[in-house]
Amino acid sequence: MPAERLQKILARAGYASRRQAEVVIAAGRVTVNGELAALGARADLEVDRIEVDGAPIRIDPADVTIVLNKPTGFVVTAEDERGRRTVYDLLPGAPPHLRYVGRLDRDTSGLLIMTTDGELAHRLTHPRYEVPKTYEAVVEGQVADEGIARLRSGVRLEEGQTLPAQVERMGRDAESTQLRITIHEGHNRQVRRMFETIGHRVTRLTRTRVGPLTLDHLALGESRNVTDAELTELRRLVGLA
């Protein structure tokens, strides 16, 4: 295998995106064959010993990308200082450096992408690529057409104006409204906050789609590998194919 830039190797190993890997290298945390690595250095993982913080990095023959149907009650983090259950508790034997792509809050269920491909993870969460994410929400009260129109135009949050959302009313009863909403950003608790701006509290929220990926009948707590076709489309969406 020809020598590659170190930041590319670190990204493939799941340590960081290429840009973040440059920071790791510049901080003096990477060595090649025992020598401190410099920005722009190249290496061959098959013949060189590459270490980050003194630990050798390894790359599996193929990256792993999965879809997890996250139940409520689980937090999206590797470790929780409060002892709450994490999504990694649902994935015994997960490959090293399997990282979550974006987050779902503890009270939100549904589709969570997890991957060992650091560059893919970085691009899927970068606002530049506007990756669409679809949710089904149940909110308190009757959502008027005016409220839906505001969501479709974009509403103002602390971070600024949201991009226009696709919103569809799916059903309603005397006390609540069920809607499907697709957004193109990933701000913290964004969907809940968007509905709050139009006066409705979300009581149930499930993410059903990210880009081309769906849950595909996965039960809560179960996971599946993405198909080759899904992975190709996902990578094309963020400029990697």
Ligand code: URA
Given for the second form:
Amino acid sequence: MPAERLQKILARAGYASRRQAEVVIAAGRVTVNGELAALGARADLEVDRIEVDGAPIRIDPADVTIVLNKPTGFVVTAEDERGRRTVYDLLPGAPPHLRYVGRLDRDTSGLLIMTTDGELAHRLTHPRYEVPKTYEAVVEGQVADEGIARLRSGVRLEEGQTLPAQVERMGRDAESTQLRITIHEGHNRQVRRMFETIGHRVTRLTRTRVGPLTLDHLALGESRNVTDAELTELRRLVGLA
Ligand code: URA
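Please could you give me the other form, the form predicted in complex with this ligand, since above is the form predicted alone?
Following is the full complex, with the preceding chain placed first.
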């Protein structure tokens, strides 16, 4: 393969977007064959040793797994027939076949896993593994203890009874209540519909955790590679490690 711009290589290897890769290069974190790399430098993935923070970058893009902090207003789909912005617009340098793991509504923000590992994606969304997903929700009105108890023990949706959930009230004001909820399935608009069953409309929803993965300090619209430790933990959760 001929030499390519470093930011393109890094993006393909999972540094998500070229712009982010440029930041990593500009920060002096990248070396090519032991030499500090300058922005715009070229390299050949097959012959050069490229390191970020002293660790060789993954040459095999077949199993790139990233976490994206999805802003509201972006649709989780490969192509939107209505021409709306999709999560792929946030990942211009994404490796081919990077697929999303479950969906977030257009009006939901937060943690979205994306991976080129089809088996991992499949298992993470399979109901058998009951991967916990945590959301922070703002809902209209005051949520009574009884409503919280109902959410915890499970409510009836058209798909059936929801599994026991962890629900905590985080705060409230005159018009709204903030809650944290952890669910173990991934039905379409599940959290919004669960709150509807107890009479509350969700006005803001953010996913903050999936299994062992959190957003850390990832800004909205930014993405990061999962670490090796996170990947091992994630794979263990779904019987792959
Ligand atoms: N539950 C919802 O209601 N929306 C999401 O995007 C995710 C979970």
